[in-house]
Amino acid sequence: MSSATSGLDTSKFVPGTIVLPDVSNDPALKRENITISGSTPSTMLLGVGLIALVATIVGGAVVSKQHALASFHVGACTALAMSLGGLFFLQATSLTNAGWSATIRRLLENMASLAPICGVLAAITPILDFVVFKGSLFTWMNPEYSSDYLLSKKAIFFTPVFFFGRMGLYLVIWWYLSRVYVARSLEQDRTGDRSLSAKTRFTASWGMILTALSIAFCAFDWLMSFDFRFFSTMWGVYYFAGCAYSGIAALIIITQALRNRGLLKGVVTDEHYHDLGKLQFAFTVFWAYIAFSQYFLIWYSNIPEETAWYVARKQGGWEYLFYTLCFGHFLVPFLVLIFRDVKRKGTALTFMAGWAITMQVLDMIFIVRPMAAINEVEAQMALTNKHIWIDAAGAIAGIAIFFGLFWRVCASRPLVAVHDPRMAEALHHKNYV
């Protein structure tokens, strides 16, 4: 049979190597089934994303300043754990050669390549709060500290020049490894040389530490910092754990989009949502478990400066949200997505990532909105205040304005890697289990 009729290249076939099909010509692969015309979505999403900004600004000059600057964190936070989300699980399907994801890779890469702009999100809090407001969220950035013992001990890590240089590493980082992914699959789409996905797998080797210590660190600092008394070590994993559980929701939410628009058909399967679904119901339990974990071991040592962060959550209003993320991120999700048939239909599995993105709303909030209490009325601030439009806004500006360039990104290349090594392997993926 010749290479022309068996569909393998063998044109660079070296001995006891494993030749893979080169399907690129399959129907399903047709420029129109893996190509957006438009940018309307794009374009509504940003206008969403804008408004809502500009209400968040409106809630800081009528309302409370402390408030709508934490409100607007929250959402770049969300908008920076998806993205980062998707980098995270670029660079694990590429280390273990998950041939299933070979559809969803671009995908991935294009999430991946927003990390450094929702980082910049995400970095203009602190900046604001460090030149403009003084220290109305980060507490270590308030002058009426300046002489607490605690902040004393950690007064070399709170350095300004230290801080907002380690910020500008992580973006960096984020910059460098998504350019990189995505300019080496771009290469491959044109050239079809195989060798670039190694060259990537061997880039993700070292990558992946870079990326675990830069998300470790910037949830230290842009979100346990917030409070420099309190410290927990397993901070860094538990907003890990909030970035893979939104980062796949937010990848089903795109998937189902372009399905409904009639792209990807025979590319993105039933086969495929299920692995998704059980991406996502895997990390809804690993968030739980390193939710608890910290709980746990902080209620057990019973050490003041980590117990006071809780002990401010569960009062005032703010444990009836505690109780909500016990339930909503945890319960509800865990018995919904054990089901087989929930993890294998589109718009069940879409509801449940518009649900886990809700969560991580709450999360977020429940971090950080108790840190814009700036009198005992607005210390019981909760979800039931009359002021919660801020909160809503803050949370739709960073995530429409995430979904946006998400989708921008998407059409301004193939939503699909076509030379992918295991694009054969992809497409005709099934599952058993």
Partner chain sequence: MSVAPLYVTESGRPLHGVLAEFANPADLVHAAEKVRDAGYTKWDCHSPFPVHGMEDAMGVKRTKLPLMAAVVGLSMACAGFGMQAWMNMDYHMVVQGKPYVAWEAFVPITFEIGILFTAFTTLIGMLALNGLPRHSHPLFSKDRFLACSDDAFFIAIEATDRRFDPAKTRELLRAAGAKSVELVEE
The other form holds:
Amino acid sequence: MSSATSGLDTSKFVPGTIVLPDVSNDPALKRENITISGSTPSTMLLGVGLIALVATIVGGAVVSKQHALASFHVGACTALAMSLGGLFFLQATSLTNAGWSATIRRLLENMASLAPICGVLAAITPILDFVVFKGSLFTWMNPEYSSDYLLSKKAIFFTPVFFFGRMGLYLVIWWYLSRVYVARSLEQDRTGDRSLSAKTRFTASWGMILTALSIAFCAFDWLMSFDFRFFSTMWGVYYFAGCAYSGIAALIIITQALRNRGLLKGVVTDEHYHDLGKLQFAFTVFWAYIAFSQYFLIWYSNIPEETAWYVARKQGGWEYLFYTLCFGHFLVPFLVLIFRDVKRKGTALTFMAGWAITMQVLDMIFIVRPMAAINEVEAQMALTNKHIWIDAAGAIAGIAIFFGLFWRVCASRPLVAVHDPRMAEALHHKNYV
Amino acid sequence: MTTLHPDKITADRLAGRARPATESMHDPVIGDGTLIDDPGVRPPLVLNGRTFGEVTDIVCGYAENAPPRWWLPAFMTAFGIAQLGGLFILYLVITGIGTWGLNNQVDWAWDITNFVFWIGIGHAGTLISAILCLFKQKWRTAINRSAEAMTIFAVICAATFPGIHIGRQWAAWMLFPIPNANQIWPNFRSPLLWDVFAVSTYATVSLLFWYMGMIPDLATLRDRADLRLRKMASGPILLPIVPVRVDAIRAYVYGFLSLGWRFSARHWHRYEVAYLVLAGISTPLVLSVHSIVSFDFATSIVPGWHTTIFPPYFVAGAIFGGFAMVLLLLIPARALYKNFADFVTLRHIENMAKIVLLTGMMVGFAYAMEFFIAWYGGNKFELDVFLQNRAQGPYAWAYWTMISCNVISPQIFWSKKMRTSTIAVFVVAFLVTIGMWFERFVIIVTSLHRAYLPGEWHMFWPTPVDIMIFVGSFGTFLTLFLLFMKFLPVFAISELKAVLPQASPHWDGYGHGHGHGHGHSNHDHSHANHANKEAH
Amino acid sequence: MSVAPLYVTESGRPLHGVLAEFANPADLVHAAEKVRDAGYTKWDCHSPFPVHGMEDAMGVKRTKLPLMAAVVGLSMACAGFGMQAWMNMDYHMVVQGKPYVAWEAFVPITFEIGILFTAFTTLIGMLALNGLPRHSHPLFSKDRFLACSDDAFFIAIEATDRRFDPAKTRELLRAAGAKSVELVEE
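How about the form predicted together with its partner chain, since we already have the form predicted on its own?
Let's see the whole complex now, leading with the same chain.
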């Protein structure tokens, strides 16, 4: 008997109980198949990220600081969304005792461990805006608005101590949860102790609550509070939908990159792609559902304090972005990903994943960039789509830094948690229907 | 470990040796044997090492044998209550909507509360069938059939209420876009019309899904009746004067419904694909139906109704209430029917308790979000509805009932002991059902009874007609469910067989036994498969 | 196209084919692979539940059912949208300050109609492709075959198959591990 099954008290097993064998000696899990040698891609990506960051800063210096700050925030929030998506799927698969996902568990852990770093990236904008620019984007920081009636109603929420304290709390939550999951997983790599998976499952149960609350409130703080007048109870769910959507996309891209280097052969198979593709499809639809519901209810009720937010986004050139999201974020991927062959083919699926991340960026731009117009900080900014390069630079900065770090983390440890108790199921996973 | 495998049991059965009566285990840690939490073990989905034949015998037995002694009295009671409700509906139709406690201010009350309550319950079945199917949660096979049946019966109850609420019930056809002499069309921008389409689509698709899942099992019932007829071992003659055997009727009716299904692998392939497609479209359908119900409220500008989280919040609430109702039905059935607990194991109960906990917290998240945004939004009326009226107003007791039943009571499920105690689970499920009814009551009545002008303020109290029609809907629901338990396959027989360990072509338990279904033999076999395909 | 020879049993009735019983799913899958490799086309397996991996073992092509459902569903959704737009244009009603054709408000019903017709297409399409409903089938004449809905596993090869030969086909099935092989009359 191997280590995963030894120590089981089989006397209590009733007929039909399936003992999953330890397959850590499976040829597919041999060392060279699941370890990255060299971190060139990581260095390159981080270099690209740095160049894009510099470009953004240059854009801020020569064109508009709001524009540059907003663009950087778009990139940071996209990166944060991807990493939080990883945290969510890591906990969800653990809570549901999923078998198929054992081979991609380590990749999810690596994504999740980036959440605090991406959180710091996303925290830069409000801090800069508060300290240096005095509310050029976050209008509630702007002294001009201090006597605003609506702001006075929610002043407690926007007390700097409370606001930045909350931010710190999110970072602590993400740092703590991802650290616990990764540490346990690495310990399991060494000891092969099954009970660590059970411990993680329990942590994930309350960790999921913290994750849900932190995602909702970080979305309020970092995205919704640009316009302190606007409010939507759906907002947290909306950002979560984007997290899951872009998180799965990032996972697909990194998996394909690893497979292209000849790694993970027989470990992450077309069957896993099929499931990842299904999740990508599901969250395409879920995002559409949430986004439509939010827009639709505000559109239908037509209450001024809410509608203003969408009115600003359906004119001044932003309406093109609105319709691009309708088609690009939902209709096109829906019609493409519905095909089984697309989901099972690495290249096609990776293309769709890249598409998904692009759409997540556009979604963030849709939220962040027109804020300036509503806030009347710089009126012509809404009307012009000039200097798109700054948006591109900001987005690329966030995404390249995310993938650069992702690769670096992947290179630092085996790509697969070989002692996952359900590895046998994952290796032989097959979608029968 | 050979004792783990049913082959010995099969041998015993073939040799005519009776099986020793199996005492259900009461181990504090593993309960009936399915509660193992070790991540390296997959507990059995069916207990007592049942064979294919035993699964058929047990499940078909529920439909073929005489019902338990309590069945007829229970049925008569439920049917009587349903009839009583029917009489009150008749009285309402003859007399008018004024017989309800509605008034000018509270023009939606119990009727719409009951509608949303029942339609919410009607979501668990399709959820179990569709979403759990997509997530490959194999434990769903034990509960999907009864949950789907429950869905359809709940939707029937739900559809009654808006149907009678329209006032001129004989003009209900005008809800549909039917060409008419007035040359008018329905207003497609009205949320209430979306409801008509959503609920009727949901009822139809749920029925198709349920029926399609039942085709193979109805064929099993047909074949058994047919076989008994052929062997002249048929059951009793229907009535002394009618020379028709019960089995002949069964063979005819089940045969008609099973459409000539002959368990062909080519058919199974298309059947499984069709099932997957139906699961795929039912999942967004489930979400859409309760979202559309929530649009009835959320598209308005009534404080307490207009909030964007309503669609997912209503869906989570529906799953919550629906699972509670599944538990309310299955826990007694587990105790009352023989061998029922072999299929609905303690692990099934525990899983459902976990889902109740999860969805209960989702609902709690939505309550909190509503409260928070009511404050954050800075709208005086919005905040007053929540803070002054719901939490402290004349219906505060309803609000706090809702909070304690929906948010607080499921919290005991953090304890494994509570999750696996059928009594605790039953009690919480009961509380949740009450809480979910009050949730809809709170949403509807507390928002309506105090509008912007205090001069319009009015209370709502139900009349006996309100109460009796609601009670009657429970009678209808139980009547239909009891009929289902008696005449249809209560479990998805073919799906249950498919999750037995011996159903896997790679299972090596027939000759010699090791418990794992995914050894290396599996791997080698699939290689052989590929080689074959290439040669082909 | 050559016509398969017609076989007649001793009782003078045309032969439908042979029916072989197997002990368990594993035997059924292995036997199916053999029959597939022998080049038969008009044959089928029968099992109380869908056996995993059977499609590969039998060489069954993936059904086009999802495509049918998607095409019908999407076109009916478009038709549903068109219906709403036309009806609201045909009968003008000014409500809620919304335009007559407000695509947002038409989304729910468009979606529901699409789903409804997808579901009908899926069920009816599945039955139609399976040739169901069907009143009777020669295999049902065998008492033993009815056990297929309980716990028995069968392979049936039809006599109209070009490669069918009463003796050789039976031999093939026996060699593939059949518990019993019998002839089925039309």
